[in-house]
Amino acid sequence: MFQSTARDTLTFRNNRSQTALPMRRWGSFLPGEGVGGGGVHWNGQTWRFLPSDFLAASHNIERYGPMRPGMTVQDYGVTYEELEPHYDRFEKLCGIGGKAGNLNGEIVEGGNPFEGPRSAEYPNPPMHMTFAQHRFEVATKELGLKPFPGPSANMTEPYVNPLGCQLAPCTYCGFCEKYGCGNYSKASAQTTILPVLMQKPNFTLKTLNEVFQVKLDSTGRRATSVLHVDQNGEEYEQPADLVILCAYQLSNTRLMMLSGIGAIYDPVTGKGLVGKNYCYQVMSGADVFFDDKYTNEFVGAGALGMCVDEYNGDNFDHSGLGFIGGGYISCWTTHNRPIERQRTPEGTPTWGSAWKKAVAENFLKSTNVGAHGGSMAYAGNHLDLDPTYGRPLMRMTFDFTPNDRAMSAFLTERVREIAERMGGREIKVSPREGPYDSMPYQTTHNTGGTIMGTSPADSVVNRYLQSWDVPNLFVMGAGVFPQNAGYNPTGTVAALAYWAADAIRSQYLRDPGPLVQA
């Protein structure tokens, strides 16, 4: 299910003064392996970014003044309004369940009032909420907030998508995250599009192959083929008139570097762009413990949750707060797998009989309120190649920034306020503290490295995800995000892919060449 670190991994360090060490076991994030990649083991939380997220630099500068030293935030070069039809198409492909909060500019009760205008209601209704979500809803309303059901790629009823693929209703088994769905209830490539593609005579799927280089012609301005290796170590060359990189964000960035497409970013000189603006997410939360109420969180699904969006993006006034951006706050019941989920109250020993007793007593009577924060780009956080190894590994240099820490501290206090109102016996707050640690799981939401923009001076790809340097090369995925918003990235990755595909079909194939003049 996950990329084998014995075959391929990356090296990590918090800053340039440290020696980057290989990750021997995935922890903080889980790159997928095989057909469908991380889309097989994702939870299914499917968001649209806010309109202001695509204008993170210009919008915030206009409202709050110049960016802080070291911050390299920039606009996407495409707007929410341009992407809206593509968001809608992806949500229909996946049968997303939810409740619209803004239909064609009209605010709708029960949905997210802060979202950008959408042209249609979600194709499916929201998930059935459990005890924890009901408590969260009451608590947030008491605080004057507007809770709404999280958008879910876990089916809430039988669904046939526009391509004719059938998905079954979710059974709330709690095995979405880190697992493939055996019930055809979670949107993935396998359930929504591959059954149709496999029947097309012009589509060939080659599994257990890795592309390790894009070959260029003598000018360096045109891709001519890709080199790939199969599971037996046999190498092949596939000629191509058009190359589209659709691997995971880290893999796309590394492939660009290994292929010599664009200059690798140097944080000291500021030169180069490939690997620039690596961003992540900033998480914190609070556990809530009950005495006489059963949360029974073994009944769950990857995107079963209630959320509030008052503290996301620029939905609130940041004046004097010392940060920009934000995140949503939610109560998800994704799973309660007993080996993996061991909530215990403050002061519980970390091992022994007292720990076992606390785990048993609280397993069925606890829940969590979490903050899912964005990540603003800084010059020091980046990706490059580690020269220590023969075929260079990707090297990640990352730590939480002053903006991350100030934002997370603010969100964590809002989490505390909600958790305290949920009526539990006690709460246990887990703020974001210390340097970034690559081992505890957080999210697989790595972004940046092949960023998009309006000029080759500040971006790797243009607004249609076309390489400025090699016009017959397009790059998909979250690597094109100039910074990361407060939401899960999948919906925006998909909308951008549809946006780019439309430009390829309607513009590039008619007249191959740059779609945006530098």
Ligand SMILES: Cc1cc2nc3c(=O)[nH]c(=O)nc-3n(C[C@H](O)[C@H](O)[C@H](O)COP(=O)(O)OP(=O)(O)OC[C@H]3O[C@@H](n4cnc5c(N)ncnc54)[C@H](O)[C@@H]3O)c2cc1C
Second form
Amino acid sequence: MFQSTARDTLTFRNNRSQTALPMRRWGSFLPGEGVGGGGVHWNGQTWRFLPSDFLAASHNIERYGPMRPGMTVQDYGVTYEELEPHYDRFEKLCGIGGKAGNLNGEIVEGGNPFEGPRSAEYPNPPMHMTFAQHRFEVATKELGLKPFPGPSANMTEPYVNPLGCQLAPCTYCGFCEKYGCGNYSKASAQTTILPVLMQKPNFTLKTLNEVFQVKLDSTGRRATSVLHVDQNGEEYEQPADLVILCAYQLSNTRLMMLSGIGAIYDPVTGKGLVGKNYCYQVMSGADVFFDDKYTNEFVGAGALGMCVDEYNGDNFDHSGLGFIGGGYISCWTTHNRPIERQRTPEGTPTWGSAWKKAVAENFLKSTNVGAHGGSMAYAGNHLDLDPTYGRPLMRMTFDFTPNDRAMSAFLTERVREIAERMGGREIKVSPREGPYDSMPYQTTHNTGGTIMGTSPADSVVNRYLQSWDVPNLFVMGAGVFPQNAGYNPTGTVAALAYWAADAIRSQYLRDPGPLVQA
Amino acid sequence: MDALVGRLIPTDDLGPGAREAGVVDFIDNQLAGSFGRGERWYMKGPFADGLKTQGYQGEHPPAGLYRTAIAALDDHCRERFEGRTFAELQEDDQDAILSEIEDEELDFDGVSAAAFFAMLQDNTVEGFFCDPIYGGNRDMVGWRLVGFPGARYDYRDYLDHNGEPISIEPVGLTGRAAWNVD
Ligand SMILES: Cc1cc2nc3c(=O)[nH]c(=O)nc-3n(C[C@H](O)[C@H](O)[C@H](O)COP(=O)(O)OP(=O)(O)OC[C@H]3O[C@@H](n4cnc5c(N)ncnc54)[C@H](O)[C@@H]3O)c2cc1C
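So that was the form predicted alone. Now I'd like the form predicted together with the ligand, please.
What follows is the entire complex, opening with the chain shown before.
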């Protein structure tokens, strides 16, 4: 389910003064592999971005003045209002469970009051919350915040989606994130759309094949085929009138580079665009330990949680804070798999009898409050090719930025305030400090590299995700985000894919060519 | 290995530790298979010493790392403790050495002690808490210690636990003791 680094990896360094070395195994993120991709083993936390997230440059400059030096934040070139029907369509495809906070401009009690206006309620009711979420709800309300159920692609009811695919209610088994769901209870390509596509006479799914190049004609302005290789090393050429890259942000960016589509970004000269504005997610949190209360987090699901959104995006006044953006704060109860989770209080050794005792005492009696911070683009964080290792691996140069650090410090203090009020014996805060470390798992929310925008001078694809250079090539995925918002990305990845597909069907196919004139 | 994992998760008044859980068998199985050979790791050169943020950069796949690091650990112990190997030391001395490795005060020739310790720690935890089908967590001692009920299908009846304990017997992929009706 996860890509094998043996076949493909990338090289990593924090900054250009270091030598990038291969990620010999994955750590901080886990690219998906095979049918369904990361959508098989995702949690299902299915968000919409805020209207202002799509205007991250113009909105923030208007409100707070010029960006800090080095920041390369841009607008998306598409608005929330334009994407709304496509968000709605994806939520219905997936049977998302949640509570609307803004229905056609009316604020609705119990939902997220900060979200953009929605045209419809979620197709399913929210998840069934447990003890930890109840405590989070009480604590956040005491602080004057407005908690709401996290939007979930784990089924809260039996559901038949608009394509006729049936999904079954989630059993809260706690093996959701990093696992496929054997119960048809989590929206994925397999459970929501592939069974329908497989019925179509003009649909072919080739599995266990890797695309390694998009071939262009002699003008370099038209894609003519993709080259791919099967498990036996046999190579094939698939002729194409239209090529749509949807191989995840990392592979898409590398395929563009290996195919010579557009110039690779160089942070020294500022020239080139492919690989620019690589962004990530800035996570921090606090564990809460109870004495006499059992959180029993093995009763959990990938997207079972309560959230607050007061400190996301531009939902609060950033004047004098020294950063833009933010993130949501949540209490998710996703699992309690002991190999992955041994929460221990501050000062516990990492092995030996004292460790064993602390793990045993706290395993069933702890929870976590997390901040899911956005990541703003900077000139020095980027992707390019590393010539050192055979067929060039992609090279990632990334560290948390001054904006990230200030934002995360602020969010972590809000997390602390909430965690302290949840009635536990003690808390343990884990701020995001030091250089970005490519090994401990953080999120598989890699963004940028094939960014979208309004002009070929500062973006790789136009607002319909169409390559400026090669108009019969479209690029899907979070690679098109000019910078990352304080939410999990997949809802927006999918809304953009529907938006692009709509433009392809209604405009491009009728008259193939650039959908936006440069 | 028995001495090492026995110090990481000791047998003590709380009950069985890594030894009783079969952690050594678990790790041995893993090292004899695709994990030990690093089949899913990118193991092409060139190799260079990396920074902490770059993760494991050794030339050895896991099995090789274990072999060379254990040999180096014993060499170090023999030199320091009059010819005795790690397994022959007092528990206090064993703990002191492990702490030095963890704190990066001690390194070996030709192999990173810190990388070995990190992997050993991960694999010991895996062997202690894995599903018993993989050879560790024997008699579910790891799960019983912490109260993990295993891989169960349906917890909907327990959603309203409201902070109270849930008493259910752990179940593994091949069932549990009570299922074995002779
Ligand atoms: C543990 C985990 C939990 C997550 N939880 C959430 C969550 O709760 N909410 C959320 O919004 N997001 C979550 N994500 C992120 C989410 O999985 C991704 O955002 C999403 O899957 C991206 O969709 P995609 O279609 O762009 O790429 P993917 O789903 O990664 O699909 C890409 C596909 O392309 C294939 N591919 C790659 N390279 C090639 C090539 N060269 N040739 C041919 N095929 C290729 C891959 O095999 C894969 O099938 C999570 C991710 C992980 C790992």
